[in-house]
Amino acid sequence: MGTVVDAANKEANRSVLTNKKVTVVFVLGGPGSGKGTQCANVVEHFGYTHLSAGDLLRAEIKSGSENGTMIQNMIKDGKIVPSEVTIKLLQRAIEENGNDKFLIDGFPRNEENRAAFELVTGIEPEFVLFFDCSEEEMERRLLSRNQGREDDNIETIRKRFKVYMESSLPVIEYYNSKGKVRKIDATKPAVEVFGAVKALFTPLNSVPTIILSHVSA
């Protein structure tokens, strides 16, 4: 009996080119180091789509489908999701928007995710954008924010810094060799950190887009 990534491999080897072009920028950086306040900032002045790979999972939970019985109950046997699941669900809501400028938020998480998206979409970021931010002001921001999330514990905080170090760190890496990473020093205040990150995508009016190869239904 074949498995969930026998079944993804396969469809993936039936990629087809489109005609739709796009530019992805990856957003990464540790747990409290601002992603998600300058990601809304981006899509606010430079109209771009925000994805988050956590955020598609969810919503495929929730919508009752096979698919997201089988990731739901992936993670009660505290299995990890095949990459191959994760980037079919990112690659849909490309094909399905209308917009061809995105913000792929917290993903890659490691290498092997890295390595799968660009294999199976045939897309490269156009840059990699890294909100650097020291372990100590992560931590005082997760534990000063008040949102109720019951990960925002001390204990449960140093084990996500744990797990960002050890695997998002060789993507950074990775990205850094090819002269893709845009470091952004994410201890400075959110508006002073935004104009840093708004010089960034100014220019991307003017450089070319990439082609999109999507999964067949």
Ligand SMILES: Nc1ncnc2c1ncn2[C@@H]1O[C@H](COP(=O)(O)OP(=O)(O)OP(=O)(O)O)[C@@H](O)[C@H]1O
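Computed from a prediction, not measured in an experiment: that's the story for all the values here. Whichever C-alpha set is largest while still superposing within 1.5 Å between the two forms counts as the rigid core. Positions refer to the first chain, counted from 1. What changes on going to the form predicted in complex with the named molecule:
- Superposition on the rigid core between these two forms places the CA atom of residue 73 2 Å or more away from its counterpart.
- After superposition on the rigid core, displacement of the C-alpha of residue 125 between these two forms stays below 2 Å.
- Core-superposed comparison between these two forms: the Cα of residue 82 travels 2 Å or more.
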Given for the second form:
Amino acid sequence: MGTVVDAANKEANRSVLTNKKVTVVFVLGGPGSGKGTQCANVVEHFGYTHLSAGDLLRAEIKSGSENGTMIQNMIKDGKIVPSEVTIKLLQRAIEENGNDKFLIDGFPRNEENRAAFELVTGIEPEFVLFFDCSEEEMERRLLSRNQGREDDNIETIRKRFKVYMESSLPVIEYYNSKGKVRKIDATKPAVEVFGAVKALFTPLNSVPTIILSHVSA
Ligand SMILES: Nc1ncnc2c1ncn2[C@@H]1O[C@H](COP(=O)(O)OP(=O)(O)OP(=O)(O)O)[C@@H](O)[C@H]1O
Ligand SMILES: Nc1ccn([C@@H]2O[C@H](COP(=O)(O)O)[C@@H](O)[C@H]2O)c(=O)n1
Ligand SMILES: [Mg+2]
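The form predicted alone done, now the form predicted in complex with the named molecule:
Expanding to the full complex; the earlier chain stays at the top.
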């Protein structure tokens, strides 16, 4: 019976966004810790949809939106865009997508992001995937990323590290106090990092199989 009860509880804990039930995993860690790289692996192996807050903001700049210039200036300066802008983008992306399980990468980035998202959407993360990586390694990765990002220069990188330490780490500490953080050593090679990530998603994914075998027994 345990597995059925556990599965039912898991179902009840899923959050409601307007009329859609969704499962959300927040993916956090410093700039260049490998969030995007590992999210791509989780999408491929576990069928999640990857929503990167940074990617959504960059797309908003390209779309010619009225907020474009403000967002561009904040990204160039490593600052955090006001929550209402980022939350609207996330909310729209979730509502427009047919999937019901999402990796939200690079969000919440500060206490304002966290509290506003919870208030507006009612969504609580299933867990928080935290990529722990040394600053030295993150700086090396960002300087050789070569994706043409305007914020991958040493001046902006230093600002992003400062914002991460001052504003983003407290959010991770908040979720840690609630027992939600799953910390991964992200300094290792990407294949090894994914080995640790995979182990976290496998139990979630195996729940329906357990229910089926229970029912048919
Ligand atoms: N474990 C790893 N070892 C070495 N290089 C890695 C590792 N993971 C990712 N990289 C490389 O480091 C760079 C940054 O990775 P990625 O873009 O995934 O980081 P991120 O956390 O999403 O960064 P940002 O917060 O700036 O978006 C990329 O060039 C990626 O290929
Ligand atoms: N919640 C967020 C996430 C990102 N930003 C801005 O985008 C920049 C790039 O983010 P990445 O996750 O792609 O590294 C980031 O430095 C911020 O300027 C944000 O404002 N709020
Ligand atoms: Mg990224």
